[in-house]
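Read the single chain below, which is given as structure tokens and is the form predicted on its own.
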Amino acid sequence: MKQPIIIALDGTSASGKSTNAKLVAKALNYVYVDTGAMYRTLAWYCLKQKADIHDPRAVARVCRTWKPSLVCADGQVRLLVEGYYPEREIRTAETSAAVPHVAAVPQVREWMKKKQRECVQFGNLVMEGRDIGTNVFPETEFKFYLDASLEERSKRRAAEGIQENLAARDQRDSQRAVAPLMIPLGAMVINNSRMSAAETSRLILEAVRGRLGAKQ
């Protein structure tokens, strides 16, 4: 049986990971996986359970006991909690503020890695996050790392109506004890400060198709 193809798209906050991952997945007819949404779903659930998100043991306890289901709907993987996908709830300011604390817990990252690797059951994937090429699927041949200047990324966040200290987020992500944000070995690095999403995704698609063509 042929192994599914995994395209790993890592990068900093507001570097265009989600937009480009969706464009690439659509162009190739692959399944899109937003790993950030998976962490957000757990963060939302911790808040719902009134767990102290600043207490790693409390967060790890929730992660051990919750039983979400992994599903693929409309070409996108989601974690359902009791059959429900909290699409709007995971994008609130409260959940956003909780995510870095929840995502830094080692037991959470181990649980997420296992669950994210299970996504291969749905076929070829475009998976975006912060540790896909380094930790979740380090064996994939298709690794990309997106970045842009802090000024450009801050503008993008502001255009979305979100005020976030990206410099502080970058520091937390890169200094995390488990699976920190870093450029994966062998990844194609794309600084898209002066590029549109169409231009960025075109670069990724050219690289992927070139490699796939070389294999045939």
Contents of the next structure:
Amino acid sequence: MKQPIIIALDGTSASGKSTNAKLVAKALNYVYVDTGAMYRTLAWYCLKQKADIHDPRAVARVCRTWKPSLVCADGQVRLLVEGYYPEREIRTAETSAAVPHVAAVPQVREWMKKKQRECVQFGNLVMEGRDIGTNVFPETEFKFYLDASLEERSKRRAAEGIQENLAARDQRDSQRAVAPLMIPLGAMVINNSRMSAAETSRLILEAVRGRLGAKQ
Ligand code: DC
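Given the form predicted on its own above, I would also like to look at the protein as it appears in the form predicted in complex with 2'-deoxycytidine-5'-monophosphate (DC).
Let's see the whole complex now, leading with the same chain.
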């Protein structure tokens, strides 16, 4: 059987991962996977279960016992909790503050990696996150790392109506012990501080198509 193609898109917060992952997935007709949303869904569920998110053992316990389903609808993968996708709830300030703590727990990362690898059942993927090229699909040939200046990224968040300390979040994501954010070996690094999403996604698409063409 032909192996699904995995495009791994990693990078700092507000570097344009979601926008570009969606554009690339649409252009290639691949399935889009937002792994941050998966971590957010677990963080929301921990809060709902009143687990102490500062206690790694409590978080690991929730992760061990929850039974979400992995589904693909409208070209996008989601974790449903008892058939429900908490789309709005995972974007609240409360969930955003909780998610780095949840995402730092080794058992959570192991669980997520397994689920994220199971996504190949849905076909070719564009998967965005922080450790896709380094840890989840290190074997893929299609690795991209997006970044932009802190000033530009803060502006982008503010334009979405979100005031957030991005430097602190980057630091937490980059310094955690398990699967920290880093540039994957062999990744194409794109600093898009002065680029539009259309320009960024065009660069990614050119690189992917070039490599796919070279393989045929
Ligand atoms: O991309 P996002 O802001 O929705 O991600 C939410 C949090 O989850 C963020 O603090 C980093 C973490 N995350 C991670 O550790 N690994 C991933 N593959 C995706 C997200």
